[in-house]
Each structure stands twice: as structure tokens, then as C-alpha cells.
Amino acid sequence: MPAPLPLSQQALRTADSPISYFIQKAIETKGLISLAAGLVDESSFPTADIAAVVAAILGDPESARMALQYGSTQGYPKLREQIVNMVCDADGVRPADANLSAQDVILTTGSQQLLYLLGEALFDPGDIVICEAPSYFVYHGVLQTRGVRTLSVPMDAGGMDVDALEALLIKLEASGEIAKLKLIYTVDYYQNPTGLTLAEERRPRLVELVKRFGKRHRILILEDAAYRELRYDGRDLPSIKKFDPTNQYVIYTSTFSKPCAPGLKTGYALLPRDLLGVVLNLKGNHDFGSSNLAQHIISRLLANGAYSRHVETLRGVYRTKRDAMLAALTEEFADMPGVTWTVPAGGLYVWATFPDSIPTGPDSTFVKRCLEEGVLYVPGEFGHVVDEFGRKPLTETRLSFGVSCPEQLAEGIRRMRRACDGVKEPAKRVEKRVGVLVG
């Protein structure tokens, strides 16, 4: 036997994503309806628009050479200019009024690379990050790799509870631990996993809080706006970034994967200027720049209007799917006490909570019965970190309506209802319910 590999401490802290098993089950199980993976609707990809753009790029020798050559680490300048204008237009401000320009934008290989790069730039083992409860569980893996201590604050119908956040900040200040707090992370539009949105009046208050408690060192807000464009009801709310006119406190990140095509694997961020250079240096060590061809494709889709037309089409597609899932939940669970769910105004997720007699964790009877019935969900406990007593909620689920058609969504919910029959396991802890409750 060879001697063991001398792995780094960072490698030893890194574990497989908890959703890997569920993705594998979805692939391997014939006839399974997956409400688990947060994938996007393949039938709605803008294939014709992308084909036309690629043909135009490659059909012209000059543009072909430009797109097929290496790009810069920061990304294609024209696309960076389009992005800063797009974000500022959505917020109703001019870039100059927000102290922003194309120089503040970085393009990355999906938004996940940006999350990882920020971890390298900001975190040492023992640092603290505050997330929502529940939160995007893939980001928890990034934090675990960096040795970060993750704390959480609850959510209600208005997203992150900023009163609870303030109370936690006061507690950290009193204990002297505020010196370790580096970042507050929020998915503020149609959150993954709950579908909830941060209320408008809470957005400027988040910025006020990091200013108030960041007297000795700057505390940053990471605003993950990946689902912002997938809005089905109501108006577009201003970003948290809008309330940071000096461009010093808020990192705004998003992606073209959800509103366009994940195969283009292009994310972006607007960064404070004193952070941008650090992230660029790290990205240079990673890859010298993300796919140049993909960036040229996206730039042309933005320029010719195909991108905005596609986003509008997607809103209709996903609105229909969301409504099908909500209607099925009402039909199947309205008569079952203790079952509640969120009503998202956008995004790809509904968060359902079951009574204490039906734990939903990865080893629960409910998971096994759902698989027997031919339906799959993501256990909600993946979205939580343990509290100070080592506990977390055990009766929640994330349901995605991104992939399946309306008929499959309805059938999937019917299968979940059948799986509930006969499941009687005592939950280990009763937790506060999350979300806009119906049913």
C-alpha cells in the first residue's frame, strides 16, 4: 500500500455537496419526477438566437479572431459596459451616480467561481459569515472549505429578518467577535431555497447596519441576485447595491445561467474597487479569464434584443410552472394540518414545511416513501447550519419547478401526498415556520 496523500487542510475541510446523491438518483431512476435539482427548462433555451449569433461571429474573420482568442482576466470590455448599464437601468440610476463603471465589473465562469474567489480573497479559518436561515447550501460548502464559522438569522415573509440580524450583530460586538465578521450573505430576489424576497424597506437598512458595526474594519454585504430577472409578479425592487452609492460595502453578483443558458457558464459581479484588484489577481491564478467566446455571444444577445425577449418568454414559462405547483399543493395538502408553503413572486423554488410527525431529512422514511412513489425533493435541512445547541429544522423541503412540465409537477405533488400516508416519525425539534403560508 502506498503512503497516504499529504492533503492540505483546505482539501480535508471540503466535502461532497449534499445534493450529489439526489442528482444521481434523478439520473438513474427511470420515471422519477425530480422536484430537486435547480436546473432550468431545456425546452426554452434560446437555441435559434444563439445559433444566429455564433454564425455571425464566426462568419466574420475579424470578429471570429477576436472571440476565439484569449480574453482578459477581467472580461470582455463591451460586455462589462453592457452589464453595468443593465444593472443601473434596473435600479433607475446612472452608473456615474452609483460610482460605477465597466471598470468595476468582473466576468467569471458562472457565479459559483465568483463566490469561491471571494472566499479566497476575504476569509481565513475562524472568520465569521452571516447567512439567512435557510440559505443557498452550495455556498455553505465554499465557507466550509475556507474554515469559516457560519452564523444564521431567520427569515419571514419579507426575507432576512433584519431585526434579528441587528440583535446578532450586537451580540457579536459585545463578545468581541465582531472583529471576525467579514460578510453578510443574502440571496435577496426569490431566494434559493425558499423563494422569498428581501422587502424593499430592509435593503437600505442592511447597508446601514454594516456601516454601523463596521467601524474598525469594513463588513461587506454579498448580494446574490441570480434570480432577479425571473420575476413573475409585482415590480422589480431596487438592489441593495443601489443603497451603496460609494461602491464600498456591497458586492453585487448575478449570472446569465438562469435567465439565458447555463452552458454559457458566465457570471458577473460589481465589486468595490479596492476588492476588485485582489479578486483579479486570484482569478489570474485560476484561469487568466473565463470563456471569451461565451462573453462575445452574450454581448451580441444583449445588443440585438434577443436576450431581453428571451427573459420575457422565460417569465411566462416559469410563471405557468409555478402556478401549476402551487395549485397542486393546494389541491393535495389543503386538508392536511401542519403543511405550509411559500408563494414565490419569481425564481425557481417553493419551500414546503411538513408537520413535526413527518421529518423530511435525507435518511427519513418520507424520503424513502417519495422515492418509492417516484418523486424527489431536496431535504430542507441542507439549507441550514446548526444553531448554538447543535440543532436545525428537520421537516422542511425545497421543491423546484424549473425542469418538469406542469403535468409532471402536478403528478409529483400527488406522489408526495401519497408518500405522506403512514409516515409517523417524531421530529427531534420544532422550529419556527418560514415563509408566506397558505393551505
Given for the second form:
Protein chains: 2
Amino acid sequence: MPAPLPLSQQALRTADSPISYFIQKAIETKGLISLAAGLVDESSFPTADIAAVVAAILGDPESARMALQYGSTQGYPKLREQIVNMVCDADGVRPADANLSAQDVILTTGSQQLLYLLGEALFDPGDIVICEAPSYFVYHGVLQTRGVRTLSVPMDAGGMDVDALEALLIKLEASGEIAKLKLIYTVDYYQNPTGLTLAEERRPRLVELVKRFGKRHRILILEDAAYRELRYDGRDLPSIKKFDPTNQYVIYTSTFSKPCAPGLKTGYALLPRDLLGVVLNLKGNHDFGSSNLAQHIISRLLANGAYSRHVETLRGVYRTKRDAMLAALTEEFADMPGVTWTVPAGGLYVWATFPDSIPTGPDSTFVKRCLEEGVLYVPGEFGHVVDEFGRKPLTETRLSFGVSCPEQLAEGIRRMRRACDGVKEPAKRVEKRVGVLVG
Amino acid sequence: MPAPLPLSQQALRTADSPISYFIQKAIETKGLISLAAGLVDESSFPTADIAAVVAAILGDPESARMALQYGSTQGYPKLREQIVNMVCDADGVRPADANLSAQDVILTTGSQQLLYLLGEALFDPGDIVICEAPSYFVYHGVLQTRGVRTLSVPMDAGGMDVDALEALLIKLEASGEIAKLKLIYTVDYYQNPTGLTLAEERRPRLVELVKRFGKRHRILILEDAAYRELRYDGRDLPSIKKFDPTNQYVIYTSTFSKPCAPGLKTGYALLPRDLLGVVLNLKGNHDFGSSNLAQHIISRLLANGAYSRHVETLRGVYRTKRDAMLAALTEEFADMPGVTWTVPAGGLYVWATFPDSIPTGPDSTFVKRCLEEGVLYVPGEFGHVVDEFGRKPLTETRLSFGVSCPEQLAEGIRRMRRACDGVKEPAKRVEKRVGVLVG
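For comparison with the form predicted on its own, would you give the structure of this protein in the form predicted in complex with another copy of the chain?
Next comes the full complex, this chain leading.
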């Protein structure tokens, strides 16, 4: 036996993703309908558009050379210019009026890398970050690996409850813990995991709050707008970033994975200028630049209109899927007391809550019954941190309508309903049945 | 003015790359011949091969779907299988005999990301890493951001001096500091920056040393084989990894950036199995997988033979460039006392040492004179850490023959020679001349 590995403190506090088990299950279980995976619709990939722009890029010696050589750490300048214009257009502002230019944009390996780099730039062990309850569970992994203490703020139909946030900030100020508060994280459009959107009037208030409570050090807002473009109802709301016209308080991040293709693995962010340099230095050590070819592909798709046409197509595809899932939930669960779900205006997720008699956790009878029936969801507790009393909600589920077709979505929900019936049986008998089935 | 940014300890110890200034200079200076850039030859990019495999991938709905969807954190299984076979073939071993399989391979955003992830997995502030003197300067950035203390071992024509390494290990054991030693880093084929290769008989000794001195905790070897395939003379040497048949002591990393195309930004590593899980958990937080499309492209290039044909072509291209640079060095500097240079059998770099009268640092007269003449190199001191007396060599230079054509390489060396003449003038007069030229 060799001597033990000399792991770092960071490695020791970094766990496997809680959903790895579920991904493995999904792969192993034949005929399973996964409402768990965060994958995207595959029938609508802009394959022909991508093939055409790759052929164009590689068909010209000059553009081929540029796309196949190393890029820069910050990313392809033309794409950064297109991004700043795209985001500012959506907010109805001119880049100059928002103190933004291509110099304030960074391209990353998906928006996930930006979330990670920002954690490195800002967090020491023991620092505090405030998230929505529930929040994006992969971000909890980032916070854990940095040794951060996560506090959470409840949500309602209008997203993060900003009054509750204010109360929490007052409490942190009174206790002196505000000195440890670095950042407030929000997925403010069609949130992963709940599908909820931060109400318009709450957006400027968020900026006001960090200004008011961040007198000694800056408290930053991380606006994760990954789903912004996947809007199926209503109008586009202004970003929180729009209410930060001096570009000092809000990091706006999004991705081309959801509205274009995850295989290109390209995300982006607009950052306060004094933070950008710090993040670039860190990224220089990580990889000195993400895939350059992917950036050139996306730049062409934006330039020739294929990207915006594709987003329009996607809206139709996902709207149909969302409606199929919502219709199935009504069909199957309207008569079941204590089952509620969100009705998202965009994104990829519905958040369903079950009665206290049906815990949904990773070791629950319900999740086993669902696997028997051939359906998988993400247990809601992965999105939560425990509150001050050591508790978290135990009967919630994230249901994704991203990857399955409408018929599978309906069948998946039917299977979940059948699985519920099973849970009503005495626990012992259910476990026995599982044993027989497995054996 | 907003309140100050609440930066982490890690951010505070992370500096800008020392060569950013040089990259900027290269961009700004018209007609400059850069012998500094680590870029690769552009005329030989396998553009048509890449275009063909992209068309094939996207032309088939099933493979298009696989390449455009999210991949896994560890990377495309087929490519991992191809890599383990390729590396084992080069070493003349069967994967099973080396305790290796596709499960032991990870795909990363260039090999740089692997260097970074491994640092996260292993290093706490105050830990010790041993490097060659000089070493890859971007890796010094990784060590700095992790708060690592770097010790170095001299090199000779056979690469890292393993006797000197042994003496250092004995000293660290005597002082008790060996408890802090985590890793020995070597670029063992045609090293960046010197072009030197670790001699064959030193390779098994390195493994013996980490076994002998790593009794209480494992001391790992990071074998950075990024340039292995760019071999112009002699035969391929066995990897250090080959002498670790239980797969417990050596991390072998390499990249497709140098032998294929940096724009695909895909690197890989073979890791001890108990370390792989830790690195995967960390990568899950970074990005949960590098560009999937790029991995599918490379897999096809490996499968259809285009990759090995391209490596063969590249060897010819770079051999010609290397010879052009070496011929120019002989032509221009053979008569100049105290100027020596390495004769690399592969890779992209020649390491030239100047007499004490010609310091080559970033603020030196020589570097200014070179810029005036229109040529740029990387100051050798970026590759060094200070020794126990606070000293480092100040008259070395890294000369890259990767990106320029043979004629430019010869002209670049001529300009360096002219710049030397300038340095012989009294320092004051030179500065005045610079002032006049700038003004």
C-alpha cells in the first residue's frame, strides 16, 4: 500500500455532486424517463447553422488561423463586443450609458466557470453568501469547496423575498457578521430550480440594499441570468444590472449552453472593472482562455442571425414542453391534497411540493418507488441549506422539461402519480416489495 | 466612490502573468518579430481535416446530438479510451499491465487546467513543490495563487539533476520540511523553457526517490509531457509514468493544443485512481466538463488517422524552424564570448544564455534595445524562483521557434545580435538614446 495522498484542505471539503448518483441511476435504468437531468432539448439543436459557420470559418485561411490558434484569457474581442450589445439591447440601454464595453466582458467555460472564478476572487473560508431558498444546487458545491457559510432568503411568487433579505441584512449588521458577507446570489429569470422570476420592482431594491449595507466593503450581487432568453410568456424584465449604471455592484452572467448548444460550453459575464482584472488573473492560472473555436462559432451565429432565429424556435419548443408538463400535473395531481407546483414563464424547471406524508429525499421511499415506476426527479433538498434550526424542506422536487418530449413528460408525471400511491402503503411493506423487486 | 472590493486571500496573492506586458508590447509594435509567444505554427493547422470531421459529426443526427449536448465532467469516454491506448502504445505497454484504463483519464480545458486542478487537490498555503530551474513560468503562477513555496533543482544536458534532487530531499527530511512536500513537477520532454529532456536513466530514479522519501504521505510526480510528440531527433523516451506500474505516484498530463490545434483547447491526464475522484469533484465545481464538441472532433481525428499524419507533418515543419534558429544563432553569436544555447531535440524552445555584461530582465537595456530593433524574447528570470540566497540567473532568454517562419527566425536572431552591440555602450548614453527615440 502506498502512503496516503496529501490532500489539501479544499479537497477535503469538496464532495461529489449530490446528483452524480442520480445521473448514474438514469444511465443504468433502461426505459427511465428522467425529469432530473438539466440537459436541453436535442431535436432542436441548430446543427445545420453550426455546420455552416464552421465550414465558413475553416474555409477561409485567415479566419481558420484565428479560430484554431490560442485565443486570449478574456476571450474573442468581437464576441465580447456582440455580447455587451446584446445584453444592453435587452435592457434598452446604450453600453456607454451603462458604463459597459467589450472590455468589461469575460468569456468562460460555461457560466459555471464564472461562478467558480468569482468564488475564488472573493471568498475565504468562513465568509458569508446569501442565496435564494432553494438555490441552484451546483452553486452550493462552489460555496462548499470555498468553505463559505451559506444563508438563505425565502422566495415567493415574485422570487427572492427582498423584505426578508433586508431583515437578514439588518440582523447581520447588528451581529457584526456583515463584515463576512461578500455576495448575494440570485438566478433571477425562471430560476433553477423553482422556475420563479424576481419581480421587476424588487430589482432596483436589491441594488439599493447592497449599497446601503455595504459601506465598509462592497457587497456584490451575482445575477445568474442563464435562462433569461428562454421566455415563453410575458415580456422580458430589465436585469438587475440595469440598476447598476456605474458598473460597480452587479456581476451579470449568462451562457450560450441553454439557448444555443451546451457542447460549445461557452458562458460570459459582465463585471465591475476593478473585479475583472482579478478574475482574469485567476483565469490565467486556470486555463488562459476557454475554447477559442467555440467562441468563433458563436460569434458567427450571432452575426448572421441564426442565433436569434434559434432562440425564437427554442421558445416554441420549450413552451410546448412546459405546457405538456403542467397539463399532466393538473391531470394527475389536481385531486391530490397538498401537492402544489410552480407555473414558470420560462426556463426549464417546474418545482413541485408534496404533502408531509411524502418525503422526496434521496433515501426516501418515494424516490425508490419512482425508480421502480421508471421516472426520476431531483430531490428538492439538494437546493436548500439548513436554516438556523438545522432544518430544511423535505418534500420538494425539481422537474425538468428540458430533454424529454411532451409524451414522455406526460408519462413521467403519470409514473410519479403511481409512485405516490405506493408511498401511502405502510413503510415496511413497501420496503419488502422493493427487496422482492430488486432480488 | 464605492466601498473597496472584498477580495479573498487567494485573489490578493494572484498576480497578473509576467508576460502580459510582453504580449501587449508584441501587439502594439508594428513589424515586431516575436520569439516570445508560445503560439504554434499557423501554416500547418489541420484545417481541412477538422472541417471534414466537423461536417461528419454534424451531418449525422445521432453524433451531432452527442457532440452538442452536455458531456460529462470526466470527458468523452471514447476519447479517453483512445488516449490511454495512445500513451501506452508510446511506452510499449498494455494498459492493463500499467493498471490503466479509460477510467483513469480526465479531459481538461488544455493541460493547464489539469495543472490548476491538481494544485487545488493537493496544495495548502505553505506547502512545498519542487520544480526544475528554470521551469514553466505559467506553472509558477499556479503555485503562487495556491500560496506554495517553490524549491528548485538545477538542470544539465540530461534535464533535472536527479542527484541534486536527492540531496534536496535528504535536506528536507533532516529539517522535517519533507512533511510539507507535496509534488515534484517536471516538463520532461523538450522542456518549456529550456528545450532539455530528462535522460532515460533518470526516469525510474525519480519514481524510486518519491517512494523512498514518501513514507508518511505520498509525494507525487507531475509529468508534464506537453511536447512529447513534437520530436525532431532521436527516439521517443519512455515516460516516467511507465515506471509507476501500480498507477500511484505519477500524474501524466499532455495536450492536443501543441500537436493539433490550441483553438480546440483540450488537454488530458492519467491519474492515480484515488486522486482522480478528488480532481473530478473539483472539476465538477469548476465547469462540470470542458468543451464536448472539441472532444468529439479530436476523437475523430485520432480515429481516422488524420492526427498521426498531422503530427508527422508538424515534426517536419518545426524541425526546419528549429534548424533555422540554431543556424542563425551560430551565424550571429558563435564569435561572441559567453553566449551559449541549448540544442533541443524537440519542442518549441531554445534557451540562450548571455554573458554577465548583458542582463536580459524585463527592465534591462537589452530588452529595450531588442524592442527598438524589432524583436522580443521571454526574459529567463520568469522561469526561476530565487534560491536560498535570494538570487536567480539574470542573463537567460527563452526563444520560441513556434510561430515565426524560418526567414523571420533568422532575422529575429540578427536583430538580437544588433541589440547586443547597443548594450555595450555606456548605460547612460543608451538611456538617452532611448529617450530621444521615444520622444
